[in-house]
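First, one chain by itself in C-alpha coordinates, the form predicted alone.
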Amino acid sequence: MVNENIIKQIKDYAELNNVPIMMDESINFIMKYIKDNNIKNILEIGTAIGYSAIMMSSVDSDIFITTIERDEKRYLEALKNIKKLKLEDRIQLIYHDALDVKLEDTYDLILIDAAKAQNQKFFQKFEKNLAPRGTIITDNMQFHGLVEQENKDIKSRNLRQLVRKVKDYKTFLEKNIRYETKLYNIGDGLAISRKL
(Lines of atoms letter the chains of each structure in order from A and count residues from 1; the text may use other names and numbers.)
(Lines give C-alpha, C1' and ligand atoms only; values in the text may rest on other atoms or scores of the structure.)
(Ligands and ions follow the chains in the order given, each with its own letter.)
Protein backbone atom coordinates (compact mmCIF):
# COMPACT_ATOMS: atom_id res chain seq x y z
CA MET A 1 0.00 0.00 0.00
CA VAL A 2 1.20 3.49 -0.79
CA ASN A 3 2.15 5.93 2.01
CA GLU A 4 -0.92 8.18 2.47
CA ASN A 5 1.08 11.02 4.04
CA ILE A 6 3.46 11.26 1.09
CA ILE A 7 0.55 11.08 -1.37
CA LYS A 8 -1.13 13.95 0.48
CA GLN A 9 2.13 15.97 0.30
CA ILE A 10 2.32 15.34 -3.46
CA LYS A 11 -1.29 16.44 -3.95
CA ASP A 12 -0.77 19.54 -1.79
CA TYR A 13 2.36 20.45 -3.78
CA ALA A 14 0.41 20.03 -7.05
CA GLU A 15 -2.35 22.35 -5.85
CA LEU A 16 0.06 24.93 -4.49
CA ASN A 17 2.20 24.97 -7.65
CA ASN A 18 -0.58 24.62 -10.24
CA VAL A 19 0.68 21.25 -11.45
CA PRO A 20 -2.14 19.38 -13.17
CA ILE A 21 -2.37 15.88 -11.72
CA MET A 22 -4.98 13.26 -12.47
CA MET A 23 -8.37 13.58 -10.76
CA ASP A 24 -9.14 11.00 -8.06
CA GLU A 25 -11.91 9.28 -10.00
CA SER A 26 -9.74 9.02 -13.12
CA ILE A 27 -6.74 7.49 -11.35
CA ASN A 28 -9.02 5.15 -9.36
CA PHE A 29 -10.66 3.98 -12.59
CA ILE A 30 -7.24 3.38 -14.20
CA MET A 31 -5.94 1.52 -11.13
CA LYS A 32 -8.99 -0.78 -11.25
CA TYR A 33 -8.44 -1.28 -15.00
CA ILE A 34 -4.79 -2.25 -14.35
CA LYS A 35 -5.86 -4.76 -11.68
CA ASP A 36 -8.76 -6.24 -13.70
CA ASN A 37 -6.63 -6.66 -16.83
CA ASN A 38 -3.50 -7.94 -15.06
CA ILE A 39 -1.35 -5.15 -16.54
CA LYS A 40 2.35 -5.32 -15.64
CA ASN A 41 4.23 -3.00 -18.02
CA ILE A 42 3.14 0.61 -18.38
CA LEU A 43 4.41 3.55 -20.44
CA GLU A 44 3.26 6.98 -19.31
CA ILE A 45 3.61 10.06 -21.50
CA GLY A 46 3.67 13.03 -19.11
CA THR A 47 5.02 12.33 -15.63
CA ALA A 48 4.35 15.75 -14.12
CA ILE A 49 5.45 15.19 -10.48
CA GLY A 50 5.03 11.41 -10.51
CA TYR A 51 1.60 11.16 -8.89
CA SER A 52 -0.14 8.89 -11.42
CA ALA A 53 2.94 6.68 -11.90
CA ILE A 54 3.17 6.20 -8.12
CA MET A 55 -0.55 5.41 -7.84
CA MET A 56 -0.42 2.93 -10.75
CA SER A 57 2.63 1.21 -9.27
CA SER A 58 0.73 0.73 -6.00
CA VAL A 59 -1.74 -1.69 -7.64
CA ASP A 60 0.78 -4.53 -7.55
CA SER A 61 4.43 -4.96 -6.58
CA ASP A 62 5.33 -6.50 -9.98
CA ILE A 63 4.18 -3.52 -12.06
CA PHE A 64 6.92 -1.62 -13.90
CA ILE A 65 6.45 1.88 -15.30
CA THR A 66 8.44 3.96 -17.75
CA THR A 67 7.39 7.59 -17.63
CA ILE A 68 8.50 10.57 -19.74
CA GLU A 69 8.58 14.24 -18.69
CA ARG A 70 10.07 17.19 -20.56
CA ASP A 71 9.72 19.87 -17.88
CA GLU A 72 12.89 19.88 -15.76
CA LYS A 73 11.32 21.24 -12.56
CA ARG A 74 8.52 18.67 -12.64
CA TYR A 75 10.92 15.87 -13.57
CA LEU A 76 13.14 16.65 -10.55
CA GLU A 77 10.10 16.82 -8.25
CA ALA A 78 8.90 13.45 -9.62
CA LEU A 79 12.36 11.98 -9.01
CA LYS A 80 12.22 13.18 -5.41
CA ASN A 81 8.72 11.74 -4.85
CA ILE A 82 9.62 8.37 -6.36
CA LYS A 83 12.77 8.16 -4.19
CA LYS A 84 10.77 9.06 -1.07
CA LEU A 85 8.58 6.01 -1.71
CA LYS A 86 11.57 3.80 -2.68
CA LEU A 87 10.10 3.05 -6.10
CA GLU A 88 13.22 3.77 -8.19
CA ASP A 89 13.54 0.11 -9.18
CA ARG A 90 9.96 0.02 -10.50
CA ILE A 91 9.44 3.49 -11.99
CA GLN A 92 11.92 4.59 -14.64
CA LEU A 93 11.89 8.32 -15.36
CA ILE A 94 13.03 9.75 -18.67
CA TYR A 95 13.74 13.48 -18.85
CA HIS A 96 13.05 14.30 -22.51
CA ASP A 97 10.42 15.42 -24.99
CA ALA A 98 8.38 12.24 -25.59
CA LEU A 99 8.30 12.89 -29.35
CA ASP A 100 12.11 12.53 -29.42
CA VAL A 101 12.27 9.38 -27.28
CA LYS A 102 12.91 6.02 -28.92
CA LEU A 103 11.83 2.95 -26.98
CA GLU A 104 12.27 -0.72 -27.84
CA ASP A 105 10.15 -2.28 -25.08
CA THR A 106 6.53 -3.30 -25.35
CA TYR A 107 3.87 -2.24 -22.87
CA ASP A 108 0.49 -3.65 -21.83
CA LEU A 109 -0.75 -0.13 -21.24
CA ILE A 110 0.22 3.29 -22.56
CA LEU A 111 -1.16 6.31 -20.69
CA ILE A 112 -1.20 9.60 -22.60
CA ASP A 113 -1.45 12.56 -20.23
CA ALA A 114 0.81 15.24 -21.67
CA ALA A 115 0.48 18.17 -24.11
CA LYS A 116 -3.11 17.75 -25.36
CA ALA A 117 -2.32 19.18 -28.80
CA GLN A 118 0.12 16.29 -29.37
CA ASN A 119 -2.18 13.40 -28.37
CA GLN A 120 -2.46 11.98 -31.88
CA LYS A 121 1.31 12.22 -32.46
CA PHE A 122 1.96 10.43 -29.16
CA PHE A 123 -0.57 7.74 -30.06
CA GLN A 124 0.91 7.16 -33.52
CA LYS A 125 4.50 7.25 -32.31
CA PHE A 126 4.15 4.80 -29.42
CA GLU A 127 1.50 2.38 -30.66
CA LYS A 128 4.34 0.28 -32.10
CA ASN A 129 5.39 -0.29 -28.47
CA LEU A 130 1.96 -1.59 -27.50
CA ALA A 131 1.63 -5.30 -26.77
CA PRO A 132 -0.96 -7.29 -28.76
CA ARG A 133 -4.38 -6.67 -27.16
CA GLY A 134 -2.80 -3.79 -25.23
CA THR A 135 -4.59 -0.57 -24.27
CA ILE A 136 -3.93 3.13 -24.79
CA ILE A 137 -5.64 5.38 -22.26
CA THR A 138 -5.91 9.13 -22.88
CA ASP A 139 -6.84 11.58 -20.13
CA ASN A 140 -8.56 15.00 -20.43
CA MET A 141 -10.81 14.06 -23.34
CA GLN A 142 -13.39 16.63 -22.14
CA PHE A 143 -10.72 19.25 -21.53
CA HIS A 144 -12.47 20.92 -18.56
CA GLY A 145 -15.84 20.64 -20.30
CA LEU A 146 -14.71 22.80 -23.24
CA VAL A 147 -14.90 19.96 -25.79
CA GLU A 148 -18.71 19.94 -25.43
CA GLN A 149 -18.92 23.72 -25.95
CA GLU A 150 -19.35 25.51 -29.24
CA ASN A 151 -15.97 26.80 -30.42
CA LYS A 152 -17.31 30.32 -30.91
CA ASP A 153 -18.09 30.49 -27.16
CA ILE A 154 -14.41 30.08 -26.28
CA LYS A 155 -12.81 33.52 -26.18
CA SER A 156 -9.10 32.69 -26.45
CA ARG A 157 -7.80 31.74 -29.91
CA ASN A 158 -5.11 29.44 -28.48
CA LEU A 159 -7.67 27.66 -26.34
CA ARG A 160 -9.99 27.27 -29.35
CA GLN A 161 -7.16 25.65 -31.32
CA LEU A 162 -6.37 23.32 -28.43
CA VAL A 163 -10.01 22.28 -28.05
CA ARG A 164 -10.22 21.68 -31.81
CA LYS A 165 -7.17 19.38 -31.58
CA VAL A 166 -8.79 17.40 -28.76
CA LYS A 167 -11.95 17.08 -30.89
CA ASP A 168 -9.87 16.00 -33.91
CA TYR A 169 -8.13 13.42 -31.75
CA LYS A 170 -11.50 12.09 -30.59
CA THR A 171 -12.52 11.67 -34.25
CA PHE A 172 -9.18 9.97 -35.00
CA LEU A 173 -9.84 7.45 -32.21
CA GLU A 174 -13.43 6.81 -33.30
CA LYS A 175 -12.34 6.15 -36.89
CA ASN A 176 -9.32 4.00 -35.99
CA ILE A 177 -10.44 0.49 -36.94
CA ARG A 178 -7.40 -1.18 -35.34
CA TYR A 179 -8.72 -0.19 -31.91
CA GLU A 180 -11.96 -0.36 -30.03
CA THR A 181 -12.32 2.96 -28.22
CA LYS A 182 -14.73 3.72 -25.41
CA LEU A 183 -15.11 7.20 -23.96
CA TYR A 184 -15.84 7.47 -20.26
CA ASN A 185 -17.37 10.47 -18.53
CA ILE A 186 -14.99 10.08 -15.60
CA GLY A 187 -12.88 12.90 -14.16
CA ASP A 188 -11.96 15.11 -17.11
CA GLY A 189 -12.91 12.37 -19.60
CA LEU A 190 -11.00 9.18 -20.39
CA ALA A 191 -10.60 7.38 -23.71
CA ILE A 192 -9.83 3.65 -23.45
CA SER A 193 -8.54 2.35 -26.78
CA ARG A 194 -8.00 -1.39 -26.87
CA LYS A 195 -5.94 -2.91 -29.67
CA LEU A 196 -7.98 -5.42 -31.66
Ligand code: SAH
Contents of the next structure:
Amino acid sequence: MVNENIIKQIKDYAELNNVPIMMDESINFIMKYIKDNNIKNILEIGTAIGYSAIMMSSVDSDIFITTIERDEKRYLEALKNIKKLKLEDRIQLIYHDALDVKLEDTYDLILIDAAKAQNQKFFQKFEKNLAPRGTIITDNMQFHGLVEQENKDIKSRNLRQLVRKVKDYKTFLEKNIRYETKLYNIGDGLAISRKL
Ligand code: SAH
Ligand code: MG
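Switch from the form predicted alone to the form predicted in complex with the named molecule and print that structure.
Following is the full complex, with the preceding chain placed first.
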Protein backbone atom coordinates (compact mmCIF):
# COMPACT_ATOMS: atom_id res chain seq x y z
CA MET A 1 0.00 0.00 0.00
CA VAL A 2 1.14 3.55 -0.64
CA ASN A 3 1.50 6.12 2.06
CA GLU A 4 -1.95 7.71 2.29
CA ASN A 5 -0.57 10.98 3.67
CA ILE A 6 1.79 11.49 0.77
CA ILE A 7 -0.97 10.67 -1.71
CA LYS A 8 -3.15 13.26 -0.02
CA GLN A 9 -0.33 15.82 -0.31
CA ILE A 10 0.10 15.04 -4.02
CA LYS A 11 -3.63 15.46 -4.62
CA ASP A 12 -3.67 18.73 -2.71
CA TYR A 13 -0.70 20.02 -4.74
CA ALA A 14 -2.53 19.06 -7.96
CA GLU A 15 -5.67 20.90 -6.87
CA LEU A 16 -3.78 24.00 -5.80
CA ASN A 17 -1.65 24.15 -8.95
CA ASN A 18 -4.31 23.13 -11.45
CA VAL A 19 -2.59 19.91 -12.43
CA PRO A 20 -5.20 17.74 -14.19
CA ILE A 21 -4.59 14.39 -12.48
CA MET A 22 -6.87 11.48 -13.12
CA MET A 23 -10.24 11.32 -11.39
CA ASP A 24 -10.67 8.80 -8.54
CA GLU A 25 -13.15 6.73 -10.51
CA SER A 26 -10.79 6.48 -13.47
CA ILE A 27 -7.65 5.56 -11.58
CA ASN A 28 -9.59 3.01 -9.51
CA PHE A 29 -10.89 1.40 -12.69
CA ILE A 30 -7.39 1.27 -14.18
CA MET A 31 -5.91 -0.20 -10.99
CA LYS A 32 -8.53 -2.95 -11.04
CA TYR A 33 -7.80 -3.57 -14.73
CA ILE A 34 -4.08 -3.92 -13.93
CA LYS A 35 -4.83 -6.39 -11.15
CA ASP A 36 -7.39 -8.45 -13.07
CA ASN A 37 -5.16 -8.72 -16.14
CA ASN A 38 -1.93 -9.34 -14.24
CA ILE A 39 -0.25 -6.35 -15.90
CA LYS A 40 3.41 -5.82 -14.96
CA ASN A 41 4.97 -3.42 -17.46
CA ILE A 42 3.35 -0.08 -18.13
CA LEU A 43 4.15 2.87 -20.36
CA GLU A 44 2.46 6.16 -19.51
CA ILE A 45 2.37 9.22 -21.76
CA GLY A 46 1.78 12.26 -19.52
CA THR A 47 3.22 11.87 -16.01
CA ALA A 48 2.25 15.28 -14.66
CA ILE A 49 3.40 15.05 -11.01
CA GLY A 50 3.45 11.26 -10.88
CA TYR A 51 0.06 10.64 -9.27
CA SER A 52 -1.32 8.04 -11.69
CA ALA A 53 2.06 6.30 -12.03
CA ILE A 54 2.37 6.02 -8.25
CA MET A 55 -1.18 4.69 -7.92
CA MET A 56 -0.63 2.11 -10.67
CA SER A 57 2.65 0.97 -9.12
CA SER A 58 0.85 0.36 -5.82
CA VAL A 59 -1.22 -2.50 -7.28
CA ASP A 60 1.70 -4.92 -6.93
CA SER A 61 5.37 -4.73 -5.93
CA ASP A 62 6.57 -6.24 -9.23
CA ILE A 63 4.96 -3.62 -11.49
CA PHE A 64 7.33 -1.44 -13.52
CA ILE A 65 6.37 1.85 -15.10
CA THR A 66 8.01 4.10 -17.65
CA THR A 67 6.38 7.51 -17.81
CA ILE A 68 7.03 10.54 -20.02
CA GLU A 69 6.54 14.23 -19.20
CA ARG A 70 7.61 17.29 -21.19
CA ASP A 71 6.90 20.01 -18.63
CA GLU A 72 9.96 20.69 -16.47
CA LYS A 73 8.19 21.87 -13.35
CA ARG A 74 5.85 18.88 -13.33
CA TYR A 75 8.67 16.47 -14.12
CA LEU A 76 10.69 17.77 -11.15
CA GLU A 77 7.68 17.51 -8.86
CA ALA A 78 7.08 13.92 -10.06
CA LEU A 79 10.72 13.09 -9.39
CA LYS A 80 10.38 14.45 -5.87
CA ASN A 81 7.20 12.46 -5.19
CA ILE A 82 8.63 9.22 -6.53
CA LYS A 83 11.77 9.59 -4.42
CA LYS A 84 9.72 10.39 -1.34
CA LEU A 85 7.91 7.09 -1.81
CA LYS A 86 11.14 5.23 -2.68
CA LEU A 87 9.69 4.13 -5.99
CA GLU A 88 12.61 5.18 -8.18
CA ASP A 89 13.48 1.52 -8.89
CA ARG A 90 10.03 0.85 -10.27
CA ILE A 91 9.02 4.13 -11.90
CA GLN A 92 11.30 5.45 -14.62
CA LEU A 93 10.71 9.09 -15.50
CA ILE A 94 11.59 10.46 -18.91
CA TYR A 95 11.72 14.24 -19.24
CA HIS A 96 11.01 14.76 -22.93
CA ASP A 97 8.33 15.36 -25.51
CA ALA A 98 6.85 11.89 -25.97
CA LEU A 99 6.66 12.37 -29.72
CA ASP A 100 10.48 12.50 -29.81
CA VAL A 101 11.11 9.55 -27.52
CA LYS A 102 12.16 6.20 -28.97
CA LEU A 103 11.61 3.13 -26.83
CA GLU A 104 12.64 -0.45 -27.46
CA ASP A 105 10.83 -2.27 -24.65
CA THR A 106 7.37 -3.75 -24.83
CA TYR A 107 4.60 -3.00 -22.39
CA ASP A 108 1.46 -4.87 -21.33
CA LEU A 109 -0.34 -1.57 -20.94
CA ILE A 110 0.10 1.86 -22.50
CA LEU A 111 -1.78 4.71 -20.84
CA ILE A 112 -2.29 7.81 -22.98
CA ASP A 113 -3.05 10.87 -20.82
CA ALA A 114 -1.19 13.79 -22.41
CA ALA A 115 -2.10 16.44 -25.04
CA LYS A 116 -5.56 15.41 -26.20
CA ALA A 117 -5.09 16.61 -29.79
CA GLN A 118 -2.15 14.22 -30.17
CA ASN A 119 -3.88 11.01 -29.03
CA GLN A 120 -3.77 9.36 -32.43
CA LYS A 121 -0.09 10.25 -32.89
CA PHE A 122 0.80 8.76 -29.51
CA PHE A 123 -1.22 5.65 -30.31
CA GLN A 124 0.44 5.13 -33.67
CA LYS A 125 3.91 5.92 -32.41
CA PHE A 126 3.87 3.58 -29.42
CA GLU A 127 1.70 0.67 -30.54
CA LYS A 128 4.86 -1.05 -31.75
CA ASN A 129 5.87 -1.16 -28.08
CA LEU A 130 2.69 -2.96 -27.08
CA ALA A 131 2.96 -6.62 -26.08
CA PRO A 132 0.84 -9.14 -27.98
CA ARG A 133 -2.71 -8.90 -26.60
CA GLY A 134 -1.72 -5.79 -24.69
CA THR A 135 -4.01 -2.86 -23.96
CA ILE A 136 -3.94 0.85 -24.73
CA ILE A 137 -6.03 2.99 -22.38
CA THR A 138 -6.85 6.60 -23.26
CA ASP A 139 -8.16 9.06 -20.68
CA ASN A 140 -10.43 12.09 -21.24
CA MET A 141 -12.45 10.64 -24.11
CA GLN A 142 -15.28 13.01 -23.11
CA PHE A 143 -12.89 15.93 -22.92
CA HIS A 144 -14.45 17.56 -19.87
CA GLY A 145 -17.91 16.73 -21.17
CA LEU A 146 -17.39 18.75 -24.35
CA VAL A 147 -17.51 15.74 -26.66
CA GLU A 148 -21.20 15.32 -25.82
CA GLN A 149 -21.99 18.92 -26.72
CA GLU A 150 -23.08 20.27 -30.09
CA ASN A 151 -20.03 21.74 -31.78
CA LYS A 152 -21.79 24.98 -32.62
CA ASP A 153 -22.41 25.57 -28.91
CA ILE A 154 -18.68 25.66 -28.18
CA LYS A 155 -17.64 29.28 -28.39
CA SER A 156 -13.89 29.25 -28.91
CA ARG A 157 -12.56 28.09 -32.26
CA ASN A 158 -9.51 26.55 -30.65
CA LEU A 159 -11.60 24.48 -28.30
CA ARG A 160 -13.87 23.40 -31.17
CA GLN A 161 -10.84 22.08 -33.02
CA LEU A 162 -9.64 20.20 -29.97
CA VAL A 163 -13.05 18.63 -29.46
CA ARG A 164 -13.12 17.62 -33.13
CA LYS A 165 -9.72 15.94 -32.65
CA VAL A 166 -10.99 13.91 -29.70
CA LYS A 167 -14.04 12.88 -31.78
CA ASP A 168 -11.82 11.92 -34.71
CA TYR A 169 -9.68 9.85 -32.37
CA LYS A 170 -12.78 8.05 -31.15
CA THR A 171 -13.68 7.22 -34.76
CA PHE A 172 -10.10 6.10 -35.39
CA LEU A 173 -10.34 3.67 -32.46
CA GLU A 174 -13.76 2.38 -33.45
CA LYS A 175 -12.59 1.70 -37.01
CA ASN A 176 -9.33 0.07 -35.96
CA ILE A 177 -10.04 -3.65 -36.47
CA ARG A 178 -6.71 -4.71 -34.95
CA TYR A 179 -8.06 -3.66 -31.57
CA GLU A 180 -11.28 -4.17 -29.71
CA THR A 181 -12.15 -0.80 -28.19
CA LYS A 182 -14.67 -0.27 -25.42
CA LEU A 183 -15.64 3.21 -24.26
CA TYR A 184 -16.51 3.65 -20.62
CA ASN A 185 -18.49 6.43 -19.04
CA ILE A 186 -16.05 6.58 -16.14
CA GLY A 187 -14.56 9.84 -14.90
CA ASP A 188 -13.94 11.93 -18.00
CA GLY A 189 -14.34 8.90 -20.28
CA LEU A 190 -11.94 6.01 -20.74
CA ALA A 191 -11.20 4.08 -23.93
CA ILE A 192 -9.91 0.55 -23.42
CA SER A 193 -8.37 -0.78 -26.64
CA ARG A 194 -7.28 -4.38 -26.46
CA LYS A 195 -5.02 -5.69 -29.20
CA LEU A 196 -6.50 -8.70 -30.95
N1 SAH B 1 -1.41 11.02 -15.85
C2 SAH B 1 -1.35 12.12 -14.91
C3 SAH B 1 -1.95 13.39 -15.47
C4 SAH B 1 -1.34 13.85 -16.75
S5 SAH B 1 -1.86 15.49 -17.22
C6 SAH B 1 -2.10 11.74 -13.65
O7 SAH B 1 -3.25 11.31 -13.76
O8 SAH B 1 -1.55 11.85 -12.55
C9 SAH B 1 -1.18 15.55 -18.82
C10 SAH B 1 0.32 15.79 -18.85
O11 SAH B 1 0.78 15.47 -20.15
C12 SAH B 1 0.71 17.25 -18.62
O13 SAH B 1 1.52 17.35 -17.48
C14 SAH B 1 1.46 17.65 -19.89
O15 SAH B 1 2.59 18.47 -19.65
C16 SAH B 1 1.87 16.31 -20.44
N17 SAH B 1 2.08 16.27 -21.90
C18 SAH B 1 1.26 16.76 -22.85
N19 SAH B 1 1.76 16.51 -24.07
C20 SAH B 1 2.92 15.84 -23.89
C21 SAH B 1 3.91 15.33 -24.77
N22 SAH B 1 3.81 15.47 -26.08
N23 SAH B 1 4.97 14.69 -24.24
C24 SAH B 1 5.10 14.56 -22.89
N25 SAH B 1 4.21 15.03 -22.02
C26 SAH B 1 3.13 15.67 -22.50
MG1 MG C 1 -6.45 12.73 -17.87
